[in-house]
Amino acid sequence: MNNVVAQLQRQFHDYLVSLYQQGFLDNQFSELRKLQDDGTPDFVAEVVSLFFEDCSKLINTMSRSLERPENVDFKQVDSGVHQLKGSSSSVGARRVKNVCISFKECCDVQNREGCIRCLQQVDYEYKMLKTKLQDLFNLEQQILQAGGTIPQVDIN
C-alpha cells in the first residue's frame, strides 16, 4: 500500500472518530455504514443526502409555520419536529436529534420564542453535519481514487 493511501486512510479514521467524539454522530451511523458494501458503494452517502433534503424541507415548513406570532400551528410544527427527530435518529445525527428533543418540549408548551430558537439551532446543527459528512465522503472518494479501500472504524 502506498503512503498516500495510508495517509488518507489515517485521516479518514481520525476524522470519523472526531465526529463521534464531538457528538455529531452516534452508533446508528455505524450501523448504517455496515449496510454499505461493494454492491452499494454509495449507500450511506445516498441515505444521508435524502436526510439532508428532508431536513431542508422540514426546516422551511416549520419556519413558515412560526412566522406569524398570532397564528402558530404548533401541531404542524410538532409534526415536523417529530419527523426530523425520527430521521435524524435513523442516520445517527446525534446533535440534530438532541435539539429536536428540546424543540418538542417548546412545542408542547406552545412557546413560540423557544421554538424559533430551537429551529435556528436545528438549522445550524444540520448544516454543520452536512459540511462535515461531505468532507468525510470526499475523503472516501480520495481513498478509492488512490486505489485504497475505506477502513472499518470501530467506535466504542
Given for the second form:
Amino acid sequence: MNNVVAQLQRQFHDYLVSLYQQGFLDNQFSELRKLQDDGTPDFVAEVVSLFFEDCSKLINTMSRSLERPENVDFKQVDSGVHQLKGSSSSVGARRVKNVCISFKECCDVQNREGCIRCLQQVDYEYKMLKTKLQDLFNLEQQILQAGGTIPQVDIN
Amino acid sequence: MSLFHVVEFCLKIGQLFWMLCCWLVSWLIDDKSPLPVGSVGDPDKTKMKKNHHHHNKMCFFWNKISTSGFKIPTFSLHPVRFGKNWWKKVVVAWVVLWVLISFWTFCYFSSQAMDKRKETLASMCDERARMLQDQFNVSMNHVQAMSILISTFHHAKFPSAIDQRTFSEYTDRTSFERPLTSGVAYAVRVLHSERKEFERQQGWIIRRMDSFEQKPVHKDEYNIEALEPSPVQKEYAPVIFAQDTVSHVISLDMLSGKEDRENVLRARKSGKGVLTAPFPLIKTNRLGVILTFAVYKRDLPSNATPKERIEATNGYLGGVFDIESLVENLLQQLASKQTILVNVYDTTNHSEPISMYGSDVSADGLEHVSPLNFGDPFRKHEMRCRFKQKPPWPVLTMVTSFCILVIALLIAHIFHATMSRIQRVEEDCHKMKLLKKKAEAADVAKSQFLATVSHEIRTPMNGVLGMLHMLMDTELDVTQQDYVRTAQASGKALVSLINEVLDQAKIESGKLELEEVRFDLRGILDDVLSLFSGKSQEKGLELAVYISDHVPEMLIGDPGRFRQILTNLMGNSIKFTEKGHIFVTVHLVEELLDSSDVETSTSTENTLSGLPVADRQRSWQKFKSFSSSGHRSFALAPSEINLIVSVEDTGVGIPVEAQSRIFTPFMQVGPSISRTHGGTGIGLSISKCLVGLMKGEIGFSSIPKVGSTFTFTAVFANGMHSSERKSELHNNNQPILSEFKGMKAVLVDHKPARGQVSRYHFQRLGIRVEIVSGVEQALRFTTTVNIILIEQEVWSKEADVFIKKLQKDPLVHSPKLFLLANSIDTSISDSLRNIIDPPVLIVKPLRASMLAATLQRGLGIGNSETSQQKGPPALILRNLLLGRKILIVDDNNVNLRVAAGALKKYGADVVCAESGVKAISLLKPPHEFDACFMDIQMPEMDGFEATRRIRDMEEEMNERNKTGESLTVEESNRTRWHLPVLAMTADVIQATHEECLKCGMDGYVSKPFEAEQLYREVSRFFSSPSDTES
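Next block: the form predicted in complex with its partner chain, after the form predicted on its own:
Every chain and every other molecule in the complex is listed next, the one we just looked at coming first.
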C-alpha cells in the first residue's frame, strides 16, 4: 500500500516538475500551492477552475469580436487580453501568459491577423494546461485516496 | 711724461695679453682636432652632445674675444672641437700667462725704480760737480787777479812795493776769497846770467826741489838749509814770495821740480791758469793740485804766440789747491751728503785715472760720472758719484707682482676645481643614468619573471593539490591522513604565497584590473571578522568593526581586492598584537572631515580596550585629498563613495627606523620578524598598490610598544540608486534582521567606546540599545527591555550583585541575559554554572549573522520559526494582518481569489469586491475596514478613480467630524478617516507608482503577491500587535 503511495507521490512529483520544465507553469503556481492549507484544502483547484472558466468566457468574447473582418472592437479585445494576462500570471500559467503578452502587442498595433493567431494559440495553450492540470489533480486525488499526503515540490 | 708712461704700459699689457690669447686658442685648436672619444656605447650620440657642448664654450670664448674690441684677421672657429680636458690646457695657459705678467710687472717696476735712482744720482752728481767747478773758478780767478797785482806792484814799480812780509800778509787776509787754495806763492823768472846778482840781492841761493820731492819729510824735520843749491840751469824760477802756509817753498826753484816745471812751462806758453796732476803736497803730504799763472812784463794780446809769451814772462804765481779738504768742505755745505759717495779723478791719462778725492770702493752698482772743467784744457777731471747704500729691496713691486700671481693662481685653482667637479659630476650622472636604466630594466625583468614563474608554478601546484585532495578521499590510515593533510596545508600556503607574488607582479606591470561588482560592505567585514575571530579569541583580543550609518549598504567595486587589503592589514594587526584590541572603522571621508575636531579629542581611556593607541588622525595626515588646501578637492561624482577605513591595534608597533620602508615589497621590520611571525613582507606593498588602484591612499601612524593605526581610503560607486532597489536588498540580504525589530536591550559597559560599537551591531538587527555603565543601573530596565547585555569585564566584577538581585527578586518575565566575551573563558563558564538561568555567552567579534543566531538561540525564538518554510517575514506578517479586515477590489476573479487566499493565509479577514463601484459603496464611512487592496485596471471604474472617490468621501466625513457632527461615539473614536489603499498592479513602472500616490493611494504591491513586499507595505500602516497591546 505504502508502495503505491510512494509511487504515486513520485509520479506526482515528476509530473509537476515536468510541467515546470516544459514551461507550462512558473513560480507563481508554487506560491499558489503554498497558500493552500488545511483551512482551504481545494484552494488551488478552485482558483484554477475559476481561471479556466474565465479563459473560455474571454476567448469566446474575443473571438466574437474578431470574427468580423471589418470594424473590430480592439478595445474590447484588449481588455479581454488584459484580464487574461492578469489571471494567467496570478495562477502561474506561464505559457498562457506569454502568449497573452504577444497577443497584447498585436492588439496594440490593431493587427487582426496576429490577434486571431494569438487567440487560437491562447485557446490551444489553456486547453492544454487544463488537461495537464486535470491530470495533476487526478493524481492528487489518487494520493489522497491512497491515504498519502501531497508532497511539497520545490522547483528551485 | 707720466701719462705717456701709463699709455705705454697699457699698450704693452694689451699686446702681451692678446698675443697670449691668440697663442692659447691656436694651441687648443691645433691640439684638439683628433678628438678622443671616451665613451664606449653610442658614440654618435656622445659626439653630438660634445659638439654641442663645445660649441657653447666656443661661443662664450668668441664673445669674450669680440667684446675686448679686437679683430682677429686669420681665425676660423667653425669646425673646432675641444677635448674633454680642454679646460686643463686653459688652466695651464692661464697660469703661464699670469706668471709672465707678474714677472713682467716686477721687471717693469724695478726698472722704473732704477731709472729714477739713476736720475737722482745724476742730478745730485751734476750739482756737486758744478758747485765744485764754480768755486774752483772763483779761486782761480782770484789767483789770476793776484798775478796781475804782482805784475803791477812788484815788477812795474821800482823799487818793488811788495816784499815777502806784505805778500804773506795780503794773501792771508784775502784767503777767504780763495776758499779752495791752501796757499799762494810767487816765483820769479831768473836767467842763469842773472843768478849771481839775484842770489846776492836776495841773500839766499836758489835751491833745487826734486831731491826732497823724492823723499818727503815731515814738516817739523823739514830743513830748508839741508837742500842742495840748484845746479846750473838755463834759467831758474825761485819762489820769492809765499803765503805763510807755504812759506817753506821760498827759494826753491820751481823749474827743478818735475811737476812744477811742466806746469810753469805750460803756463807761460798758454798765458792761462794751468793745473798740475794731483800729487802729495810737500809738508802736509796731502793730495793737492797746483794752479800756475804766468806773470808777464807787459799786457799781451790774447792772440800772442807762445814765443812772445815766453819772452814776456816775468814770473809765476802758483796756488795750491788742497782737493781733499776742498771737496770735503763743499760736500758739507750740501744736504744729503750721507746718501752719496763722491770720487774725483784726474783723467788726463785715460788709462790710469788719478784719484783726487774719495775712497776707492769697488766700483760695482750704480755710478754717475760728471765731467769737471777747471779751465785747463790740458787736464781733464771728472766726478764719479755712487749711492752709499745698496738700492733698497723693491718690496712694493715684489708684493704687487706676487699678489697678482697669487690671485691668478687662485682663479686658476677655482676654475680647475670647478671644472673637475663638473666633470666628475657629469661622469657620475652618466654613470647613474646607466645604472638607473639597468635597474629599471632589471625591475621590469623581475616583474616579468615573477609573473611567469608564479604562473608556471601555480599550474603544477593545482595538480598537486587536486591529487592530494583525491588522495584524502581514499582509504588511508591516521598517519597517512595526517601526512596528506600537512602536505595539502603546505601546498595551499604555497599557492596563496604565489598568488600574492603574482598580484604584486601584476600590479607592478599594470596588468591588474579591478572588478565592478555590487557588494555588501558590511557582509565583507563580517566575513573578514569571522576569518580572524578564531585567532583573536585564542589571544583574547577584542576585535570589533564599526561601520558608519552613512556608508551605503551596497557599493560597486572589487570586493575581493577590498577584502584582500583588509585581510592584510588585520592579519598584520593580529600577528603583532598580544593584548588589547583591533578595531576596524569604516566612515565616509566627508564625515571624518566634518567631524575631524571631535575625532582628535579621543583620549586614551576612550579606546576599545582602554589601552592607548596610535593617533588615527596622524595616519591620514599625509593624504593628499586631506591637505588643508584641498579640503574639498576630491570632487566626487554624486554616485561615488569615498570610504576611509582604519585598522587600529594595540600591538608592538613599528620601529621608527623601519617605518619608511613598510610599503616596500619584501621589506619587513627586521629579519627576526619573519622568523617569529612568518610572512613574506609583500602584503602591505600589495595593499598599497590595491589602494592606489581604488583611487585611494594608505598611511599609518605607529608608536612602538603602543600600537599602529593603518588608514586607507578607497573610492567606490554607490550601489544603491533607488529606494526600490534598496528595499529589494533589504529583503534579500537581511531577512534575519526583522525578527528582532522592535526589541529593546540594555547594555552594561563602562567603556563608552566599546559600548558604542556593541550598540551599533545590535542596532543593525533592529534592537534598540541603551548603554549604562553599571549593573545597578541596568536593573532598573528589567521590566522594559527584552535583553540585558553585559560586558564580560563587568560581569566578572559585578556578577555577584546581579545574581543576588535576581535570586532575591526572581522576575517571571525577566529579560534574557547575555554576556559579551572576547573568548570562552573557563572561569566565566564556571561562574555561569551556579545560576539557575545561566546567561548566554556571545563571543566577540560581533557580526550580524553570528549575533542573530546567538540571540535566536538565547531568546528561544528563531529555531521553531526558521524551520518553517515560509520564513520569518511570514510570521511577522501574520502578526500584522491577524484579524484585520481588508477589502480587495479586482475585476478579475482569479486574481481576486488568489489575493484573498494570500491575505487570508496571514489571518486577515478578507472581503472581495469585483468593481470599483462596489468598493466605494463598501468603503463609505463609517466602515470597519483596515485596508484596501485596489486593482488599478478595471472596467467601468479604474483603481485611481475609485481611490479618488473614496478619499473624497473620507474628506467629507472628516469635515463633518471637525464641525462636531459626529453621529455616534464609535465614529468620533476614529478622529480622522484615512483608509490605507494599496494599489495592485502587474507593471512596476515608476510612472504608475507615482500616479498611484498622486490619486491618494498609499503604496502599491505588485501582482502576484510576494510575502516580503506585502509585509513591507503593510507594516507601514499597521503597527505590530505587540506595540498596540502595550
